[in-house]
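Next up is one chain by itself, shown in structure tokens, the form predicted on its own.
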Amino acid sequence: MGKALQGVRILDFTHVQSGPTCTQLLAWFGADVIKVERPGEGDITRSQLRDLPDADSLYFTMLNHNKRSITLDTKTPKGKEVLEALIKTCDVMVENFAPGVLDRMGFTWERIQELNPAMIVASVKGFGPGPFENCKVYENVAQCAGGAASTTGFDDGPPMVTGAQIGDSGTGLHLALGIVTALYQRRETGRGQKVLAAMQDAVLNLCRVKLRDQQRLAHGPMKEYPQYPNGEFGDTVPRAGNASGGGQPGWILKCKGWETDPNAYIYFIAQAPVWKSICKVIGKEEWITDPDYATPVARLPRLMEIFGTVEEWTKTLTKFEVMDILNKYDIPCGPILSMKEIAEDKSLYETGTLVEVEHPTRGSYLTVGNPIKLSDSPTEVTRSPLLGEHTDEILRDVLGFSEREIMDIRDSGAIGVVERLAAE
């Protein structure tokens, strides 16, 4: 059975992570990614959080599943020369540089339009055109200056960053999808072009609800926020703790154990139409007639009040306890899962979102698979590549070049020492 992007060749000059994730998952579709690597070095993430001394860390293997890597020092006349050989035979450059970087390389998008008009050139930058257009952004940059800083957290603390990487991983998705994009726009024009995604556009689009609000805020106080019915709100969307962003009042109640684990605890939505099943489960069977509780717009400013007591009932059992009898009667909830819990979970396997899987150096380790299912492409996760692993391969099969000219190549130094697997 093919691949979705069989065919699709990706020039893939990313580092870190919202490229590599970005050019990952083309991979797994079935693009060929070539991804270039200084040589000696490679990306900066190979050794960055290293777990075990001599092998490449989980952060870098993580990222970079399903791609064949060649060193390459494009300052080198002979380095640069392959660039050029690599631009005319692939279909798209994915890059996360700082910007000017390509340009001050040589390639400018003139210069690969004269290469390969067909290029298709996507680019990762941490603003859009404007007055920060070149300031350096890494994640949590781009959680701030998107939206996301300021809304996260409690009304009475500092702003807050998430977990999840919505700057570097979401500004990856977000140019995939503009990449997929601009190759079916392709097929039709025969013409290449600038693909790019910024991480605060990125993070603002994943915070548009948040947006919603402030334009809500000039016409009242919004009910479902915890602030309600204090009023305290001023002429900017506040931190909302852990109501719902979409209007459905929800929190996070405690769990039985949660005075020694940290992840005792369930999400919980107080959800209209299934009130009356809420009240029965916890045993306040009288708030299903009370004028005071019986309507949403009753409950609204005693929300909190309503959470305290559903948590009365919730700390008498585990999350799992909690997720069985809620479910029985489709009232939405969900467990707090800690990353040991989400790992030990077998469920996940058998789907393909986390996948177990073995490397050279450093073993068997695991890793998230293709979040994205598609039921004629199939994903299989292979191992990230050593650095230049797959030189040779690439200036030979892809490139054409004969084994005189790939000698050639390495005397001049122009791709450095190629590690080679243990078993060669």
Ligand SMILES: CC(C)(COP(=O)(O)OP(=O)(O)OC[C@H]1O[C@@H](n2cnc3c(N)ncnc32)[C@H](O)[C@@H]1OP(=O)(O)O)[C@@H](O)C(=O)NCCC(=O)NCCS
Given for the second form:
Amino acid sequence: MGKALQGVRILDFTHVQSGPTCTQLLAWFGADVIKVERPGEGDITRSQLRDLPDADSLYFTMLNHNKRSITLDTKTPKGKEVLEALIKTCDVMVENFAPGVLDRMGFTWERIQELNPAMIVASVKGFGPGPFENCKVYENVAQCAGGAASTTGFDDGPPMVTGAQIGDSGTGLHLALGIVTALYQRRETGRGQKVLAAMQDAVLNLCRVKLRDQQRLAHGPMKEYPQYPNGEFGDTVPRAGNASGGGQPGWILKCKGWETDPNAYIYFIAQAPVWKSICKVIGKEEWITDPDYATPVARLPRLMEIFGTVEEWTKTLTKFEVMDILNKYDIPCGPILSMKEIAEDKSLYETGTLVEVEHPTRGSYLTVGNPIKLSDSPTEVTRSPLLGEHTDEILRDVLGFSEREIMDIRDSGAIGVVERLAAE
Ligand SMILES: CC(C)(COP(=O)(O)OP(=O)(O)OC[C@H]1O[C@@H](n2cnc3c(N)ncnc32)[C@H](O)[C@@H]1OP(=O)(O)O)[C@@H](O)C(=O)NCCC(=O)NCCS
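Switching conditions: you have the form predicted on its own, so give me the form predicted together with the named molecule.
Full complex below, order starting with the chain above.
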């Protein structure tokens, strides 16, 4: 069966997390992704947070599936020649270097256009044009600058970052959409274009509802926030603890075993259409008609008291028992799942969301597969490449260099002759 992006060739000049998540997705959709890495070290994540002494780290392997790797020192004349050949043959260059790096290397947008006017150059940067455009940025900086940290956590505590990598992987996703959109437009225009996803912008996009609330604040307190009715609202969106972001009030409640299990909790939503069922399940049938509880508006000032009462009930059952019971009545809820529980969930393996992958130096490891399922373009997850594993194959088969030319490139040191000699 063919793949959606079959025939698209990507020059993957990415490193760390944000760029690699983007190119990994494109590879899963069938693009030929050629990862260009510095000889010797390669992507810095190969050796970061290592769990096994001489194997590529999980950090690297879990972000670079289905790619090929070529080592190339793009600061040497021969390295530049090879990079130019790659630019001429690829459809898209994806990069997430610090601002100015590509220009310093000699590969400005103008130069790339000269080499290949149809090339799409897609970049992740920390910030868009403006006061911070030259800053280097990592995940948590983006979460802070994009509005996530100021709106996450509890009102009486400091700003909090979230475990979801919305700055890195979130921006990678945005960039991938920009790339396929530019490819689509290129079918008409024949031209490439620049695609920019700034991490601050991507995080802000994911925090859209908080900017909504910033504007709602001007018209009085936000009644679904835990600060209402007794707490103070200032002039900016406060941290809402575990309150539901939408119009349906929700909170995290303790379940049986919470004293020892940090994840014995359930997210419970007091959805208005099922209020009667909620009252029956928790044994508070009088709330169905009591004017203080019967309508969503009447409940707003009492939400924390209501959640406290529901929690008295949830504490008597495990989170999965609560889930079973509430689902029978269509009451929205969700167990707080630990990473261990997720890794043991068989259904996630059946859908390809979790995948076991074989790797020559680290053995088998668990990874997250493609979360986006296409019925006509199924994903087969293959292991990440070893550093420079496909260098010869790419020089020969993709770029058409002769054996003599490849020898010259090798002898120049551009693809890592130093290590090769050291190994001999
Ligand atoms: C992530 C980040 C902070 C890392 O910074 P860093 O480790 O210092 O890496 P840089 O991007 O600055 O690149 C470092 C150098 O490696 C060089 N380099 C990279 N690949 C190379 C190659 N194949 N051959 C030769 N040199 C190479 C670059 O040319 C650059 O050199 P220069 O500074 O002398 O011009 C930075 O790249 C960044 O801000 N990226 C944009 C935002 C982003 O994606 N952040 C999230 C990452 S998950």
